[in-house]
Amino acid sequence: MAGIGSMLEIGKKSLFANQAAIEVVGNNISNANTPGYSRQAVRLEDGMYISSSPGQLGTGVNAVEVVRYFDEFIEAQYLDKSSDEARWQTLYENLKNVEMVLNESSTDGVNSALAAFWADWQTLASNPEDTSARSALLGHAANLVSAVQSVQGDLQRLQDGADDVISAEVTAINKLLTGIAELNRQITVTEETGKNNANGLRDERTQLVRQLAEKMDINVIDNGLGNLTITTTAGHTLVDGSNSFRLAFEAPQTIANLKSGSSFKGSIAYDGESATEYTVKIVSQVGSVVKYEVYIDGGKTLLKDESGNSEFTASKDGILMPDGRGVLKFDIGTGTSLQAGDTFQVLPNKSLFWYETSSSKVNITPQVQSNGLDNDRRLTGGSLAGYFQFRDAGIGGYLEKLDAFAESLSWEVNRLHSQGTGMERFENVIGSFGVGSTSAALGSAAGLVFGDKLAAGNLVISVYNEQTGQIVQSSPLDFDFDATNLEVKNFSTTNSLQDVVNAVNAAFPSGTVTADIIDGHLQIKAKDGYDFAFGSDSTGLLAALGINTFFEGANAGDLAINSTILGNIAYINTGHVNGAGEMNEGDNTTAKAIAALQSASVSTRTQSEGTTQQTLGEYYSTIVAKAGSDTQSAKFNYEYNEALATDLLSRQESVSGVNLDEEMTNLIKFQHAYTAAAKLITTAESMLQVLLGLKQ
């Protein structure tokens, strides 16, 4: 019922409401500079009404709840853009280190060493017997090898460093996930809809969610009452209410996905340094012979070798992968039954997994596919994606191109050098490239590094009297020796290393030259009193087996000068053996041919770019240019997404940030309201005194 008592009650409620409002304003002012704090306000609600005369009279105000100003729609956009910003910032900052490694503007690098190498061959072509020119060539070749290995080593260290950072990031992410889940639990316990809001806890959770978004791309779903669900944009649940799921950064491994009826009991392993994930798909199994295909990009791109073959046969000795980055060793084990369509995911590097349960895991390693797009079934944003892109598509791509450069340099020089002669002949030579199987085809299954470059043809070995230098025998090899039919059979890529040994021994039945196999490497040895030299080789066998070559190694990491040449510069080949088996020490045929490589277009092949035709100098320049282009692209994307994220954060701040002018205005407003409420109570008290005075 309306009356003076009601007036006192209205005044009291007004005092309490405005006092609460002033307290909230004071809290806003005190947290004006607190990171992550969202502006709060007391929600005032009109009290109930009482029907009376002359009509309904109000009962004052109620301070219902303390609300938090926060725009969830803007926040969702901000989280998305901050993920992209963090990804590109991470990539940009790290690619600047690659630019520094490849920068040749201020110091001598690979290109300058390569130019000196070609110039020395030109000089040697003019003076084939000049030992000082030979020594200079050896020195500059050593500089070239050192420069290539230095770049490779620096890139490899940056790649290894990325693994360490990723491991730390994953640990931090798991801590964030458990922290968010715990805050979800506390908010759920604390909050009561329309009455009690856990504003402080929500601010704390928002900060953790923002930190999480900077590390990976996420979707946030608010189920109400503090029950927040967070997933990756690909749909992997990270937090669901008070439950969290963990990520793990695990060592290289192989994951089998077998069909019903398969009973794989063997093992599949990868020996290499590839930054690419492979999917091995079984085509068929007949007895112990297993045929399979290799895919990248999660099964989208079928790998083929340079000959166009896409189907390979498994063996314990392993087979060189079509992209040349490592050897796949497939041991099917005893009693294994594989089905067509069985797949094995080969992960050569440490990879990121999402654990749905303690035993069920999913590979979510960020992956940039061959077409430049992200694999949208994996992580695609945040600093984590940036580090993986830097490690795999970034440095992995540069290392692949650097390896391709070193491989082409080694092959092209060796292909010419192996058919030449120096100032001395050989008494004993051992190939630097070995095979995994001495009975398998050299062109495919033997595991020969340059096996795919072999061609049908023949090669000539000439034997000389060691004392007089007179030619004793000069013969092409017979690769299918038949005592009853002395017709010379040419080499075929299906011939094995043992076939080569047999061909050499058959070509020189008197034993002036014999061949043998030492730990998978071909050895050719002359009988006492004889020595030998190599003539024309249309097969590429000598270069592929590492015999009479200038370089050893087939990639940037193991490129080296042939130890035979290092021990004796007389074995630097400048001339050649002519058709009559004669060698002229002053001949410059080989030196001229190698010097001409400087301006010759050669084939260089990578899995990501296929086969290109450029000079070796031009090809290396593309590596340097690509690093610069990638860095600028990352910088552009970083600055673009930074601008968007900054704008969205500014818009969120305009909603949730504390404006001191506004708070001061509110403070004055509530202060006056409080004073007025006190005056109302005083007035009611005066009215009550008047009524009590009537009684006297």
Given for the second form:
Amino acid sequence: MAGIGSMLEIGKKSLFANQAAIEVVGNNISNANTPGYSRQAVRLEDGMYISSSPGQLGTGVNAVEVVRYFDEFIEAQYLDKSSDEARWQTLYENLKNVEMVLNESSTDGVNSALAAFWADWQTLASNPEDTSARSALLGHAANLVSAVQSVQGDLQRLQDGADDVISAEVTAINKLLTGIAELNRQITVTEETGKNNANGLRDERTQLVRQLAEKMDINVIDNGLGNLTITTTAGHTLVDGSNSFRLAFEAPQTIANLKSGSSFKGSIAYDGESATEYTVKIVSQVGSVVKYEVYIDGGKTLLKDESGNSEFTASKDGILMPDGRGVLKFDIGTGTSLQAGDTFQVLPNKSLFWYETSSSKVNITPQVQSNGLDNDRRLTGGSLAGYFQFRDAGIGGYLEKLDAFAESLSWEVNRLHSQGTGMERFENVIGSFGVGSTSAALGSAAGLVFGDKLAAGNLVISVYNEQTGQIVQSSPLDFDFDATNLEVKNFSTTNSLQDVVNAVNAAFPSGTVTADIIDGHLQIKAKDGYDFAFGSDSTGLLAALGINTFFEGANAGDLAINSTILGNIAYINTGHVNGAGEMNEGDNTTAKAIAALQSASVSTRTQSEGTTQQTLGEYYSTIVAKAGSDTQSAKFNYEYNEALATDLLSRQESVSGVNLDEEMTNLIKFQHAYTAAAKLITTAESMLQVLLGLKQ
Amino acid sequence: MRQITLGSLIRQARGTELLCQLLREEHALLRAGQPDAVAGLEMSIQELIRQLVRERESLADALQRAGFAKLGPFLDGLGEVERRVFETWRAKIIADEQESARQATVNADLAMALWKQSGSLLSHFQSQVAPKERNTYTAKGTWRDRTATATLLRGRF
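Let's compare: the form predicted on its own is above, so bring in the form predicted in complex with its partner chain.
Every component of the complex follows; first up is the chain already shown.
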């Protein structure tokens, strides 16, 4: 019913509504600089209408709810781009550290040490007897070894550092997930759709979701109220309403995926170091012979050895990875066996898991495949993906190439050096490379580091009288000794270390030189009064067994100068033993050959790039160049995604950010409305006074 | 002829150097999300490229008038020391050109990505605003069904 009482009611409601609006404006102004705050406004609705004469009369205004300005569509795109930005920013900033490690512009590094090493061999070729040239060579070789190891150590430290950061990131992610789930619960309790909005809690939740998106790629599904579902883009649920799941960064492990009906109950363990995840698939088991294949890229790429073989036979020591970077050891267990199709996921590094339940977990470690694409069943964005890419594809790739460089350097120099001779002959020598099995084929199953480089052929050992230096016997080895048939049988890659021992002992029946095996290493000894030297070796056996070599070790971490040479520089080989078994003073054949390596194309092989042919100096330069180009590429991707994310953020800000000018205008508007409402009440009051005064 | 060629090479080198700087500035503006400033700068870049092309054309004309098909044969006729001066400027032009090409590609990629992003947002807003159901009753009360998009043919065969 219209009347003065109704006017008073309209005025009162208007006062309340405009007061609420002014309070919200005040809150906006005070939070203008609060990060993550979204602009709010009071939603005003006109009150109910009363049918009367002259017609429907309104009953004033209602302040219905306080709403928050926020664009969910832009936010979803922003989260996506912010994940990509964080990934590439992380990768870029970390790769800059690798560039610093490899930067040789201000310090002496591998390239300059390598140049000095080749120059010393050239000098030695001019003066084979010069001891000062030999000492200089030893010094520069030590510099080279130290430079390679220094780069390897620095890269390894950066890799280990990435593990520490990832661990901290995973802890922070789990905290964010529980935080978001708790906010979901609070929002559900607080909110009443259309009446009571938990704007502050929603802002807080948005902030946590943004922080989460910076750490990993996520997909957000808002079902209203606190029913917010967050999954990884690959589909692993992280938060579902008030429930949260967890991630774990776990130690290296091997996971068995057995075929149904497989009776394998044994234990498995991986022994080695690699940046690559392997999937080992059992092809067959016949008796104790186990055949297997190895895949990388989550089972997509089949690994092959240098000869192109992809199916291998396990030795009793276990399964050797085709890239030679580790062994999967089996203890099959009594009464059990492997079955064709049984697979084992080998994770040589700490990996990231999503726990679906408290016991069931899924490997979601970000993975860049051989073709350069991400494995989209894993994480693909956020700083976590950046750190993993840096650790595995980045540093892992450089370390693999550095190892390949050290391996080629060691093999190529040793191959020439082992067939040469220095200023002194040997009385006793022990090989630096050992085998796992003394009866297995040296070319494949024995576990010899350079086994795949052996070739069929022969090698000659010459024995001398220690006092006079006169040659006593010079014999090629017979690798299948038969007393009735004295024909010399060449070495074959199927010969074992025991066959080599037998061949040496058979070649010198008088015992002037004898061979033996010490802990898997070949030892050759001369009888008192005799010494010996090595002649031509077409098999590569001496270099592969580490006898009469310049270097020890077969990768960047264990590369060293042979201890025999370190103890006596006279064992640096410059010359050779000729066909007549003679060692001539001034012979520089070996030194010249090694010096020529500087400009010779040599084979270098990595699993990721296959076999390449270039000089060792050029090959090392490709590592430095690759780091530089990777850094530039990461920088471009970072800036690209940053620009897109910034653009989206500014669009979101234009919707939800507080504009002080606009708030000032609103303040004036609502203040005037408030004043007018007050005036309405005083008008009604004076009208009432007039009415009450009519009686007087 | 030597003075003309050297002068042209120096102007081209300075021009390509300026082009690099302008493209880097454009990149910075794109990253900062200032499309208005980018549009202005792009005009300057296009004008500079036009001037560089003119400079190159006039040098080519001058060389041809002097009987040289290209710059190479002209340089072959110079002494070692003088030639080195010309080669230095030419190398600088080539280096700056390559850097400009790289930077221009990066800028184009970024501009295209921002444009696509704006486009996708616009499409989304349009899809939110546009009526999903376009079929209506007319003022006369007859049913009028309209296709959501423009078509040449409608109905069923």
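All figures in this text were calculated on a predicted structure; none of them were measured in a lab. Positions refer to the first chain, counted from 1. We call the rigid core the largest set of C-alpha positions that still match within 1.5 Å between the two forms.
Annotation for Ser167: C-alpha shift under 2 angstroms between these two forms, rigid core superposed. Relative to the superposed rigid core, the position of the CA of Ser536 differs between these two forms by less than 2 Å.
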